[in-house]
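The form predicted on its own is given below as one chain in structure tokens.
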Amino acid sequence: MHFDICVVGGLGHVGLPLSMAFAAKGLKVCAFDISQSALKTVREGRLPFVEYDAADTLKKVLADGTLVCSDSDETISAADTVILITGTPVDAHLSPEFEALLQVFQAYERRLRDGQLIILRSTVYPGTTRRLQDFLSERGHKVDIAFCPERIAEGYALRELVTLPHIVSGATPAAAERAAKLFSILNPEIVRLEPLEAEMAKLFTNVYRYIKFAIANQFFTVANDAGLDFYKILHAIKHKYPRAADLPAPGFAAGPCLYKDTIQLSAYNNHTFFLGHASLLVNEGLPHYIVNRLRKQHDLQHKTVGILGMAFKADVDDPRDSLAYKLRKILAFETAHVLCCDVYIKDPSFVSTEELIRRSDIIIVGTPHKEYRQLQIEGKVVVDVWNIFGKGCQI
């Protein structure tokens, strides 16, 4: 069989959305994945994670043929382009990790034929478009590269994919005219940039939000400090002032790229990105703070904590580096009980949303999830640093 794109990674949740949308145009798409559970789960029709917008989609491009799934590495072989949805991951040592992206694709290099477009989607270290090139080429590969970022928000792809511009770099201008051509089936605007370009804006994009949450954050804690409510100093500071409309509201500032692409980017800069080292520290530090001032009221030691949401971000499934796990941690050891529940994710752990309330002394709000703003909570310490409760928080 023959198909315009194999998505390599592709029920994820960047590989999804993306086949989808790809199929929806009447491309010929192949998802290829390993996770069988995620496959059994597609090919019945059911999305494996929150994509808004995208039940029906996914039925009619099964229904149509235009979007197959498969655990057969063949049809990388069979695919006029390859979308490759593995990023350059993080060690222990806070180093990038550029091997885990050649172990893909050793592993596969067999199954890849001259004249193919090999994409990079997913985020990479500044250079690797340019060193996977160089590494093909050695080994006698005669493929075009590009690398073209997804700039997506996670439960809204498939909307986004459609309506936002895509950026587009080549290792050769060859490759990039042929990645230009392809995006421009999802949206005609088309950004273009050499590759090292497209990897830095892909990185600044994501560590400009990282950077910015600390800022919401760490006002929070100065204000928090003080003994205000730094929600309505936030209100002051954006009411029909637009030159502070886009200061967040404090909140975990967490999921599988921020974090992760900032140290990617002080590791690039020799590790002398002292904006972004600030960031981690007040980012990563907030559930820290939390206790910390809890501790100072309440004797912790003796009392039940719950977590009310775990997800990294309000009304999605995903719990991938989330900071409410963090948090969990750091109560674990200093509360008598720690109960934990959320509306998405379904985890042997965690309990009801109404035992958790009953139960807990202290409840701190870890996912503003949309179900969570209407609970009536009484009789409890609530501490709300996302204010989903309209009440302001103050710790």
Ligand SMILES: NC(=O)c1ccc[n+]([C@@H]2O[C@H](COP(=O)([O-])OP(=O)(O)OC[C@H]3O[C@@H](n4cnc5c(N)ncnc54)[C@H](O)[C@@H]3O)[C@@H](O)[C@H]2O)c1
Given for the second form:
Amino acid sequence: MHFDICVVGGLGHVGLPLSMAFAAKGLKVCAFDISQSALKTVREGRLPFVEYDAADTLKKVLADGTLVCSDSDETISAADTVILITGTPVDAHLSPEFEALLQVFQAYERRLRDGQLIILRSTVYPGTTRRLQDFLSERGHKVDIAFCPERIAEGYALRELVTLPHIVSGATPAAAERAAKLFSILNPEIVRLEPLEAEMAKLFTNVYRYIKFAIANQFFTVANDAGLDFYKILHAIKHKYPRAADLPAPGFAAGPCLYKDTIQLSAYNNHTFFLGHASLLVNEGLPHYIVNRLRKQHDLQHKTVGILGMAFKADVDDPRDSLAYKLRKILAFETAHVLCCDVYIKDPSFVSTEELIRRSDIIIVGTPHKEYRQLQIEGKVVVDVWNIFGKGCQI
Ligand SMILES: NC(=O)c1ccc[n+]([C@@H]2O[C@H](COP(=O)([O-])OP(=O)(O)OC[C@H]3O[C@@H](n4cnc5c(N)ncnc54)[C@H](O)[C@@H]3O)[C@@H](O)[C@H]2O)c1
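Now that you have shown the form predicted on its own, what about the form predicted in complex with the named molecule?
In what comes next, the whole complex appears, and the chain from above leads the way.
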């Protein structure tokens, strides 16, 4: 058994597309993962989550034998390169849990072989690559360590892995060189940084997006409090005005990356990251703001409220850290009844779109899935903070 690459966490949202992308280029890849449900699904030739343009590629790389899935950590020893892409959570004290990554290395340390290239692909707390390098070299491992952050938009990874430049850094020049050679197979455009720079580049990328969403959300509440429809103003600002082209629309900004990476950067900056904190308050406060506004206009205790869409963003089935769930919690306290639906997420507690529309007095668009854009909703109060119905949003 020999692999060019073993991807640890190889069946996750980042790991699986990355494994497939390398396998599609003809490399022999093992997606090593402990998730039995994902293993079963992928071995059957199905994707465990929504990933666009990936179904045919998955079937092909499995049939070609360039992609193999395994739950055996022996596959780590069998690879020239090990790419680690497990989760990097933050804890209840708003601190990154870097032990999570270290624990993965401790668990599989005995499987490492001298001469391997170890690539960190998870989004990490700045300094993690250096710590890992020290950890492994103190324990006598002669491996090359690189950090090459993932920058794809979830759901569109297979497209973006071969079109986005790859940021590559190494603990040593030799490690950087090996990692650059590998990622140039996906896209020859490589941007070299030092590990600390690359770690920050990834966090800055995500936090920049998070702050932009916060600006839009804050503008929305300011305009709404003044009795105005922010979408009318937004249109005016952006119309043929290139300097405002990247001002996003308001909406529930959360998900598995933006929130936690803002916290990671804040923790790194001694929790004095004012813009990041302000953005957290604005973005996390949006569900509260909406419910407060509704409470002023409706007797919520006697109303059924429906949340149309629960995923953290449009057209995917990922519920992780979605603000629609926070909204559900708030509404459960404030209203007679809360109904939820999502065209992508299977959850026995959800109702169908039709039932939600029929039974709800008030409908809040939780996720702007494309399937909802054509819905005709008559005779109900609709809160469409994303403006998927094109009628603006005033609460
Ligand atoms: N989701 C995104 O769009 C995205 C984009 C860029 C970066 N990232 C970063 O990538 C990392 C992973 O995110 P994700 O969304 O892919 O997470 P995920 O939960 O979808 O995937 C992680 C995978 O690792 C597996 N795993 C966990 N522990 C393991 C272990 N000990 N051994 C083997 N496998 C193990 C899990 O079963 C899971 O399949 C995070 O650091 C995240 O911040 C995510």
